[in-house]
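In the form predicted on its own, a lone chain appears below as structure tokens.
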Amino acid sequence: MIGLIGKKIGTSRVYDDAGNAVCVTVIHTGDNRVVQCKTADGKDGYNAVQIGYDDQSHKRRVTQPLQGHFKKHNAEATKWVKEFRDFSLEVQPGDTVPVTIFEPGDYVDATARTKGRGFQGVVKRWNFAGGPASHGQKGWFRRPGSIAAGSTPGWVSKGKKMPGHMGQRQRTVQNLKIVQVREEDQLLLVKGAIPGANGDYVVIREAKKKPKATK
């Protein structure tokens, strides 16, 4: 299982060999440097590779535990650190993982946080229909209606769809196809939409359901 950390630049459109327009999301991968390698034989007890992305120019903005972690492994402080289990590429601490580990035609899973929408009602948050606009009703156009029984059981069930904070949830989109890999610009052009706003961090992994070995 291979992967990279990147930053969502935005969306664009490119043309394939047949002249068809393909909508893509542009991901800048930059320098993905290996911070630490964990092995099953070591004290960690499992195989993993820890990768850092996006250099942090002001080290005081890094928490003290992370400062000690970077110092211990002689690594530069980064804004984002991610661990990849069972990394199939042979790397050592200090190595740079290039964007070329992926090729056009590969399938990936993209993980990011969705855009924050603030506090929203049930109509926007859960697509409720709202109340009727006739028969003399007033002030019930965008309300949820009854949420529980008045007597037995007398409480609101857990997980009830209610107004609240919308967005800012980690989501993964699976089986996205890589259209282009631009090594000189360190860019990945991925077909389809990826969660998050422009500038948000994105984790790109080899697709679990469509790994390279079975393509």
The other form holds:
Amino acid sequence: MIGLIGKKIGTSRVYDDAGNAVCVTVIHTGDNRVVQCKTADGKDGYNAVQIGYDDQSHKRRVTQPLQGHFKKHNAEATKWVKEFRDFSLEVQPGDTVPVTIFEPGDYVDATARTKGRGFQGVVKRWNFAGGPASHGQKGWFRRPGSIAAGSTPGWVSKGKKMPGHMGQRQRTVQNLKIVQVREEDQLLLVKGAIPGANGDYVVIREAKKKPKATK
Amino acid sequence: MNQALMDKIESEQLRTEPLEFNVGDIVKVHTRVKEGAKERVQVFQGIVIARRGRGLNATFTVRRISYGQGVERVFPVNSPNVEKVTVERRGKVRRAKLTYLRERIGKRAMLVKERK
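Having looked at the form predicted on its own, could you now put up the form predicted in complex with the partner chain?
First the chain shown before, then all remaining chains and molecules of the complex.
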């Protein structure tokens, strides 16, 4: 497993060798600092690498518990810390993980928070059909309809799709192809869309279902 | 910073020499077509009826009548497959989009005043 933390910058298109336009999401990875390495035979009991991203020059911008954590491991203060299980690269605390661990043609999974939609009805949130728009219908356009039967069984089944808060959830998009890796700007260009707004944090991992050929 | 990075990516792909033509012109679009291993240039001639978008997203639409059937093709301005565009005849039009040509049939379908 290899991975990076980045920031979504925007979407654009690039032309491939055949002249086809490929839609890409641009991710800035910057300095991915290794904060801590956990080992299975150490006191943590599992193998993982903790990576910090987004340097904060002003330490007050980092919570006090995190400040203590960075101090303990003699690491740079970063806004975001994420753990990667069974990291397959040899790294030491203090190292930075470069973008070049990925190559064009690799497949990755992207995890991020979706844009918040607020309180939404069932039509937007669950793709319900709503009511008929014509034939004399009135006042029954986007309603959920019946939510259960009558006194038998006398309850509404759990998990019933209803209106509520939508978005701002962690979502992963699998098997996105890497189109370009730009070392000088530390950018990854990934084919397709990634959840979240521009400027949001994204975790890029080697694709679970299409892992990179082991070197 | 983010916008600067995006601009950098996009500006790399823009054409070095902009395509010089306007809506209403009759143009020949030279496109690269790959057939198996061979590559050749295909020419599509017609009236430019629209230009839209800016930067990397800019496209233009060319309309022609082919065997009595109207055909429109949309070309991305910055596609590397569009080799060059030559203007055959400059047109004088008073619209930015010549969608009214779609309703015309026969001789009038390609009728646009020439710009002197």
